[in-house]
Amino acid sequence: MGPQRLPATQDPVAPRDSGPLTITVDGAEVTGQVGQTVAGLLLGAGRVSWRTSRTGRPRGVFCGIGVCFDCLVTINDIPDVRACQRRATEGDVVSTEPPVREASA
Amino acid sequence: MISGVRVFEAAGGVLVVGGGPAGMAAAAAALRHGARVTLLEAGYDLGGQYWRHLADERRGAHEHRLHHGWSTFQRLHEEITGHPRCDVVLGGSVWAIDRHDDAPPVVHVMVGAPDGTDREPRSYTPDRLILATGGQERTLPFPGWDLPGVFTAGAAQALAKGERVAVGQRVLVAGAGPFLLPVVSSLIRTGATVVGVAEASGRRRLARGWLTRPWELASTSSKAGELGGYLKDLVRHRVPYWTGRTVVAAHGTDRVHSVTLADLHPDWTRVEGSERVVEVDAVCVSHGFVPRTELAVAAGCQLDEQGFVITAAGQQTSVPNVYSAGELTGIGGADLALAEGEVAGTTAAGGVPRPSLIGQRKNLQNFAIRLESAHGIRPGWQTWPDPQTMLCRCEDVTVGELRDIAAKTQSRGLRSLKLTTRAGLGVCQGRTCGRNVEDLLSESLLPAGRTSYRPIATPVRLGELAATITPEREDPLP
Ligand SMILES: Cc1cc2nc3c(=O)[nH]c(=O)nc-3n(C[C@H](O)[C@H](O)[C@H](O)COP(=O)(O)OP(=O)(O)OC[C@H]3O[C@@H](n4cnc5c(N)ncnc54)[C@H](O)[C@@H]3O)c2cc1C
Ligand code: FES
């Protein structure tokens, strides 16, 4: 149960095949369509949140149109990217934790 | 002197932010009137919320089937996307705009893939400025409403249409308007199955909104064949519609598995002993709209007491030389927003709107004035939040700390209550919490939309920021 992508066979609308699309979450592949928006490929593939609010809370996508930030990812190394608003591409890697940065001495 | 920015002198040249309905229709016409345009769209592609559709590497061969309206899409698209005096900025996030009294105002732009690190910082300088950045879905708190498979509509509408994904398998919508019923078909379509549809006004009211005079709503028809064709979807799939009810609490640890829903008396406070559990794997919400005005602000163009960008006949702002149009003067759905476009772009461009389109939009801002009678948000929506209801979702602030600092300090001052609660500090800058706040602080003195006055419409990294500044000449300091 949770959300799914419609397999383009049973699509009313009859989306153009646009070939697969590989990212890396966490280690873990997730595959999806080239034209998809990560947070599109994370929720296609079944998962509802990627991130914990300050005290620990869980969170994913809620308004899906770049305003409440509670679906935030580091994007190969970049900090603080909107998944529903970046379409992914091949080979990205996707992180769900902020990157760790070293203090400066 | 900013250097490191390309400035674009687009003199003679009519701006428009935002590449929605409202924004397209405003290009089209400034074009139609001899106009210089330049266009720019934060996201992949024009069609702003409603004709939000897949990449085009995977456009469908049958993409209409999931929008009205399509062919109206089409049409302006081409006429925009293929004019030689057009210029249409896609990934182009305005992040400021600065005023000036007897000058045009000037646009900060950041052009590239949405919160890039390396994106082409761009300044504009247009005779002209049309503020066309729409609105976004208001979600009023419950217990467990921060939990992952809590869904606003809207996003639920733009994983449809966008990705082809449904938010869950068993989904209740919920909330108040109109807009929950393209949402209930859009999932249908994407294979969900939907539980319920759950209205908040009561019968009474809607049919005092929707039924009064019904002869205006004849000049609208093109509204009432949608809803009709949403209303027939329903039947045919037997998703049940009720009305004054809604969803109070939603359960669950790591996500959603169940949610409350009760009856709501006129005011829509609980009717207490109506509540009944109903398991879902995804809750779709949607309570109504607020404009996004960051930018308007940062113009300097005044805002109603609903929080609206004030606009006169021609769609005029109170700034000279800046217009606005679509959700952010008033929401009234597509079709006005596409008539506002049409007045503001011919306005600006110095023409003359034809007498039949301003007839249009008077009927259509007719119906956004049932909209708002029908199904705007009453205030007993105070009384569904516990006190550890996440108020503020990114800081994770409830609504028993907001009310009992408001209480202990007695302040009712937007930046001491930001400070000392957190609500509206954290990522989102309060796009989701701020009305919220503002109306929870009752007898508040802020006026509505106060919370949204933010300097930066659209986050930019510091090193971009920096980027931008490069001093022309490297003296070292003193
Ligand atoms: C998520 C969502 C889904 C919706 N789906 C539907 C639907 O399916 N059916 C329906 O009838 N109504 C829908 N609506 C209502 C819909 O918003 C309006 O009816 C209509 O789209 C309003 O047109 P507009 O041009 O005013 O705004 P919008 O369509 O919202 O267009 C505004 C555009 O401005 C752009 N923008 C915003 N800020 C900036 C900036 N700083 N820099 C550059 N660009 C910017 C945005 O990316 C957007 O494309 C939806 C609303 C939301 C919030
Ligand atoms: S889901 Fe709200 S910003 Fe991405």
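Keep in mind the model is a prediction, meaning the values are calculated, not measured. Heads up, when I say rigid core I mean the largest set of C-alphas that superpose within 1.5 Å between the two forms. Residue numbers count along the first chain shown, from 1. What changes on going to the form predicted alone:
Shown in the overlay between the two forms, fitted on the rigid core, is a CA shift at residue 11 of 2 Å or greater.
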Contents of the next structure:
Amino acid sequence: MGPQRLPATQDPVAPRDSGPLTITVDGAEVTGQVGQTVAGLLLGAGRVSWRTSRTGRPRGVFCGIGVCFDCLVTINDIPDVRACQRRATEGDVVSTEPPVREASA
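What would the structure be for the form predicted alone, given that what you showed me was the form predicted together with the partner chain?
There are no partners or other molecules in what follows, just the one chain.
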């Protein structure tokens, strides 16, 4: 069996109709389109970095494919979510500050 050509209506990766969505980032509303990643919304809002490394260097999207972990955010109280891999959904609450972790005894 060789390659097949799908009709455009059956293409599983074809762009679909999208609509607007709104998420909250550090208390401010950010709008985007359905299907965008959280990183895409942040970049679209003009934010090129949203956290800092331990040495204070800015971090945001570096690889964009989920390998580097530079884009970590907290979404709906779930820490360490890769913003470049997570599609935004209406009403998401995103925090760019790392959660405070208790020191182990």
